[in-house]
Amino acid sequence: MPLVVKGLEGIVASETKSSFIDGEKGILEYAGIAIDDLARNSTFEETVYLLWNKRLPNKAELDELSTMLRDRYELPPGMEQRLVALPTSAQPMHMLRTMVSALSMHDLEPNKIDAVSARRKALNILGHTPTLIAYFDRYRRGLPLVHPRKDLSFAANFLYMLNGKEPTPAMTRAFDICMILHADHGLNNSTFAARVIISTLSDMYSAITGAIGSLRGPLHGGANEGVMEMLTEIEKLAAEQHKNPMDVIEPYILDRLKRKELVMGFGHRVYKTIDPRATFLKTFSKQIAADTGNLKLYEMSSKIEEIMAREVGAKGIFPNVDFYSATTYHSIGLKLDLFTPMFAMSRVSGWAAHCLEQLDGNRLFRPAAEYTGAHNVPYTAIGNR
Ligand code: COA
């Protein structure tokens, strides 16, 4: 009998120079580089250099990059008509899986994906994701759409595109380092998909559109949307019961694992520790919501994480990178439905990272499945069943 190994766990399906990730120890590097040190002293768009290049840039080499990447904010003509043509319901996630795909079309050669060609179609999804979000956003509540500013960072750009004012710089780099943390991480599931696409020789719009509809589900980039409704919720039964949310926090928590029920934000298929990109932001989120006037979220997310240490930490389940991004996302005052969007915009740097690699010395993905049913079953005419 084959051995089935569901979820592939413990499977090494790829190489990667991108990534390395000790779930033991918790540690995370970007091409050889603690995450710690980047999220302190890169930037975002230094980090894409170091993720498509494995070495950090020089200046020219950074100016050129940033520079190609700013050509990039505006969309192609058309795709603002398209964009304006959805219904203002749509969930944002499915509205950057369909314009990203759309993409493609406006691209006279699509389907190339030589070096050259597929890092230049790399480049055009990164620098259209944040108009596409910020312009959707605007869109859905009736604002006027506010033009992308070339002169501005990846990071400011987009906060200025989304909220039609220049966004502070601690607000620019809380989101930069929101950024540089969610940019790369192994062989998770989306990129996994993105991998699992270019390998049959398609291109990148389509590998990038797979890996969005990936990461939108609740198991990897919708967690963060999870916990801030778990902590909406918190604060709601509080109201209810006339109780301050910290009191109502522990029953709430215990309930949840009494009937089995995921506390989002916690757990990992690699880590068996605490998230290093959760420890960075823990710090951060905290910083950032005195900053903005919402400790009260971060004090409640601490509280949670004491409890879940308490109660599962024997388990190997810890906070994930998605549990303090909640906060932080919330306190820059992006709306909830925005979060994954966050992560879609930033991860489309790793993705492109890993399908950069798997085209260098390709191999088709095709593992097998154990039949588990019958066998010799006769054709039933449609009379007869
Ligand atoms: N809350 C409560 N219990 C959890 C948990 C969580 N968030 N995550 C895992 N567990 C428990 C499981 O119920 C299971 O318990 P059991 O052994 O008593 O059955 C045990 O821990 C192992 O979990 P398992 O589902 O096998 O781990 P996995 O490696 O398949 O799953 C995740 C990893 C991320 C899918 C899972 O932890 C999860 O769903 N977390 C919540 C969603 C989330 O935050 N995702 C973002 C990931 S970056």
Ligand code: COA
Second form
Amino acid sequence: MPLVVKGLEGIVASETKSSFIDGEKGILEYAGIAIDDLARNSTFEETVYLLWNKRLPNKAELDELSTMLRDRYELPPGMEQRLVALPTSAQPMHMLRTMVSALSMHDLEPNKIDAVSARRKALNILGHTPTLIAYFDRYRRGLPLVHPRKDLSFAANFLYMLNGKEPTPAMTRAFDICMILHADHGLNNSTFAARVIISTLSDMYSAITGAIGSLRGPLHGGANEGVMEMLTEIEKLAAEQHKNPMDVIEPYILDRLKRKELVMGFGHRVYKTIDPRATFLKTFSKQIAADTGNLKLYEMSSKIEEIMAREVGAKGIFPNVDFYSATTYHSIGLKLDLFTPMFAMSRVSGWAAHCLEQLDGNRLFRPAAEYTGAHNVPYTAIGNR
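Next block, the form predicted on its own, ref. the form predicted together with the ligand:
The following holds one chain only.
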């Protein structure tokens, strides 16, 4: 009998040079470079180059990539009209999945999958995604659309389009770090979905659209929204009880643990120690929270981490990247339902990197399934059923 592994946990399904994870030691590397080094020293654009080329660029190469990306900030003709025809009640992840798919109709050669064409399509998607998200958020709020600026970096331009004013250097850097930290993470569910789709020799737009659909699920990309919902719930309980939120945290967390409910932002399918993406982000989230008047939120998060370390740290349950990215996203003014689209906006770079790898020496994914149903069931005519 073949071995059945539900969820394919521990099964090696492909090779990659994009990212390396050691869950026991808490290591994450992009093309061999530690994530903490990238978060402290790199930019998102440089990280994209690293993932797609498996090495850091020189200045001329980085400038070329940045220029090509900025040339794709503006949407193709007709896409803006298509976007503002959507219901304002639509959820941003549903909008993003649909509109990324629609981008294929503006590509004169949507089905070409040679290396040069695949990279061009990946740049199209990466460049247009921030504009789609920012435009849709302003449209649904009844605000005029703010067109992109080619003189701004990927992070600064998005925040400018979203808020209608240039972000501070601290806000830009905070967002840039979040983009770096979420760019790639091994063969996770959405990356696997992208590789499965592209393995049929389908197109890059279809692969990224499928990955967005996977990321939308609350067991994958929606965890950072859950962190913010938890913090908001604690504040609401404190207001109802006329207490300081800091005094409500411990009984709230202990009650969740007693009822064996998840504490959002803790634990990870891979890491058995602290998520390496959370290490630097914790420090930076404190700074950006203080700069934007959200220090109380950071202090609440810190207390939750302290309680969780005491109660379940011995079980290997530690903060993950979602725990402090939620605080950071809130501090720079992002609405709750934009948290997962931010994850998608960054992860386009990693999905594309894996698609490029998959196309190089492609093998169609075709796993087997173990049949567990009945055999030799007689067919019953409809009149006798």
